[in-house]
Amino acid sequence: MKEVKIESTLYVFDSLEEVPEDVKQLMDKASEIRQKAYAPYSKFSVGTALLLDNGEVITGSNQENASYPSGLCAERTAIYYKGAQYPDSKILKMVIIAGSQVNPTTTPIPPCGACRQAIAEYEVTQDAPIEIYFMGETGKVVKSNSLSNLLPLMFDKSVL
């Protein structure tokens, strides 16, 4: 048996004020759309903004349903809209802002596993990394230069 060590590199900004200006603008868009989240069950609202290589910005918020598996996360709402409306464009950056409607959320909230898999599909298909920034309502912002840092052992079309 051989031990294999997998490492990921993430960058942590102490606050939103430290991130590049274009990322701040995307976070503003994500914060705005987060207010439109439909989260009556979890009371956890998420907003996402994508910057495409054609300059378009796509936003999405989580949309819940009383039949829990039927809801959709903000990240997938935005990424699937991009796929439907701008199939030939690449995603350059994704920002995520998330938090509870009940308690303050100061911890950076990364994409869930299902969203990581969906993001992986687009990153692999476009053959270019997607910068991902995520945060809670306030506090630190985490940056990953690629989804591969958040999902190092990706399942993708190459294994099919």
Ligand code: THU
Contents of the next structure:
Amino acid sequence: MKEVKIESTLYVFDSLEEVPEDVKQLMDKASEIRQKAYAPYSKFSVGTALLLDNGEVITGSNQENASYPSGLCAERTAIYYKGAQYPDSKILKMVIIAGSQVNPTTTPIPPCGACRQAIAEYEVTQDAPIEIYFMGETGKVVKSNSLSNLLPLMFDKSVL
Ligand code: THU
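Given the form predicted on its own, corresponding form predicted in complex with tetrahydrodeoxyuridine (THU):
Shown next: the complete complex, the earlier chain at its head.
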């Protein structure tokens, strides 16, 4: 038996003021759409924005349901819209802002496991990394140069 260590590199900005201007603009759009999240049950609102290589920006928020599992995260709401509307475009960047409607959220909120798997499908298919930035309502912003850093031991179509 041998031990295998898996390493991921992430970058942490102290605040939104430190990120590149185009990313800040995307985060502003994500923040705006987050205000329209439909999250009456969890009271946890998430907004996301995707920048495509055709210049389009796709935004999305989480959409909950009285039948809880029928709801969908912001990231998948946006990425499936992209898949439906712009199947041939590549995703260059994805930003996520998330937080409780009840308590201030100051720590960066990463995408959930199911969303990472969904994003992975697009990154693998487009054969180019997606830059991902995520944050709480305020505070630090975390950057990953690729979805693969957030999903080690990824299951993808190469094994099918
Ligand atoms: N949520 C997202 O939108 N994205 C994530 O990556 C994690 C969770 C949503 C789902 C649900 O509406 C609420 O946040 C609480 O889990």
